[in-house]
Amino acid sequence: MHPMEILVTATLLFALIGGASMFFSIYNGLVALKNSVGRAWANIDVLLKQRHDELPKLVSTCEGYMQHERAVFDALSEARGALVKAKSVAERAHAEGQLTQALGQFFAVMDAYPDLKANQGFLQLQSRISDLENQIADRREYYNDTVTTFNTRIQQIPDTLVAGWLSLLPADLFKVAEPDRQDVQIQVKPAA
């Protein structure tokens, strides 16, 4: 074999192995982030079940007390039903943004009932769902880091061309939407 022949075969042989290593590297990378995204997700769902299953309990730990306050229950049960019925991340977003806004609404108007801001239930009920607010929204943060990684990496080159041979999309963000944005507006009505 002739010298010039060994050099191209062995640089074909380079490249095509450095190709193939490239090639399982950002697959492997790209499957990763995958999980990661589902694993984040997953997390969330997780606290939001706890916070889900919490609610009935301070609710009827607070109903005696807080009896002029229909609206307000009305208000946490809507936003319960709707987080149900959400399947998307977009929907599970709108949803959680109208039971946070509903849950504000509920912990302002029960400062007008100092007996149940006394009750021992009430205050170890809403130190337990204040405590899974704020890991909710560490959760989310740390989901939508995720996905943002995710989304860059599946948009860039070379990422590009194995996503689109994986067939992987962009993941939602988990976004709030404008109308939770807004103070939560309320109207006390001081018990008789």
Given for the second form:
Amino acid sequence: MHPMEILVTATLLFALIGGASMFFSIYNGLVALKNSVGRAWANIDVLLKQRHDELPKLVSTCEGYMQHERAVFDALSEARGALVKAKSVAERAHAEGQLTQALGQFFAVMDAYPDLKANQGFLQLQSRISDLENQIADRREYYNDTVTTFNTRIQQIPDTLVAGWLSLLPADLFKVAEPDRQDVQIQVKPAA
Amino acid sequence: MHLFSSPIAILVPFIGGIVLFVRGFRGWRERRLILNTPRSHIRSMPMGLVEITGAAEPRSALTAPFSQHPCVFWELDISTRNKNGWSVVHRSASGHPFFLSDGTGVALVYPEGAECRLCPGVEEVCTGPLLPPCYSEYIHDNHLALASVWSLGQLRFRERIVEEQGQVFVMGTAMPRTHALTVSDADAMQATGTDGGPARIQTLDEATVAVMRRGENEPTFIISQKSERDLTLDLGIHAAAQLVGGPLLTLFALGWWLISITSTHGLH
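Cool, the form predicted alone is there; where's the form predicted together with its partner chain?
Complete assembly follows, chain above in first position.
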């Protein structure tokens, strides 16, 4: 074999190994990223479930004090029910926004009940739900960052070639709907 | 005798090129992993591979071995001079855990097994057996038996530290914190050299959300004083240089070997 042929063969070998390694690296990277999106969503779901479980305790603690706030309890119950039924990311995001707003309204109305505000059990629940709200907001941000990275990757060259072969589709962002972002409207009824 | 006439002189760049190529891919993979992992807030970070940034706070009173600066974490190396440059003969790092706080929560970082990318600190080159006390004491305390042989030539001492409240980027595996943790009483703690008394440690321990360390399934564990952007830029440049330079080095060695055997056959 001529020395030049050996050199060309070696160069081609490097290009082949390099190309194959690049392909595997992109493939594995996209698979890992896709699983990260799933993991990020599951991490939000865990907190949503925890908050969901805290709500009946909150309602039972407050019912005795806030007998004239049926509308607030109904809104909370309705939002909780919607969250259970929601399946897709968009539906859950909408239901989550509704629940956050119902909770905001609930805590705003609670200011008119000093006895309730002095209840230790209620204060603990309020603090726990408030912590969960903050954590949900953080994880929503984390999920959206992961989804944005994933969606960008699968549309960029050369990843898009591998993504097309894997039939990867863009994932949904966890967006809060515009009505859910509006300020809480408070109408406090005088306590009996 | 020509430099490239011996088989070893050809084999070294040939294999070195392949090693660089493989390392380039590892660097590239690491860069992509950092880019693909969003930064988490400590209070809500999920368990598993995460990326956090925050201010470092000591858990134990630490002083850097060479500079005697109080610090949160230190790493050092000692190198000897040979014809190809500096060769590291001793490397060490503090294994003490430290706290990392980002304003939302506190994480406890166990730095053992981490790939540290710290900014350059103390660096001094010494010649001869009479070393400054800070270095000779370290060598003596650590029973570095070959130190007398090393000190026949030039020795380079390097130390890098993370100072208290210094901003640190950590990418590693988050695990739930140990709930069985107990803090010793004031006297016992003072005996270990821990500053601030048990109250400070107790407060930080209670605020600790999770522990960061090298994972069993995911070995990536980076502690860096550079920002994520600078770190990925550095990794990208290094990886690209190794991915291009490695094959070129191997091809050069191969070409040289082919030329040398062709010319030898030609002469005969």
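Residue numbers count along the first chain shown, from 1. Between two forms, the rigid core is defined as the largest C-alpha subset superposing within 1.5 Å. This structure is a prediction, so every number in the text was calculated from the model and none was measured.
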*If you line up the core, does Ser21 shift 2 angstroms or more at its C-alpha between these two forms?*
no
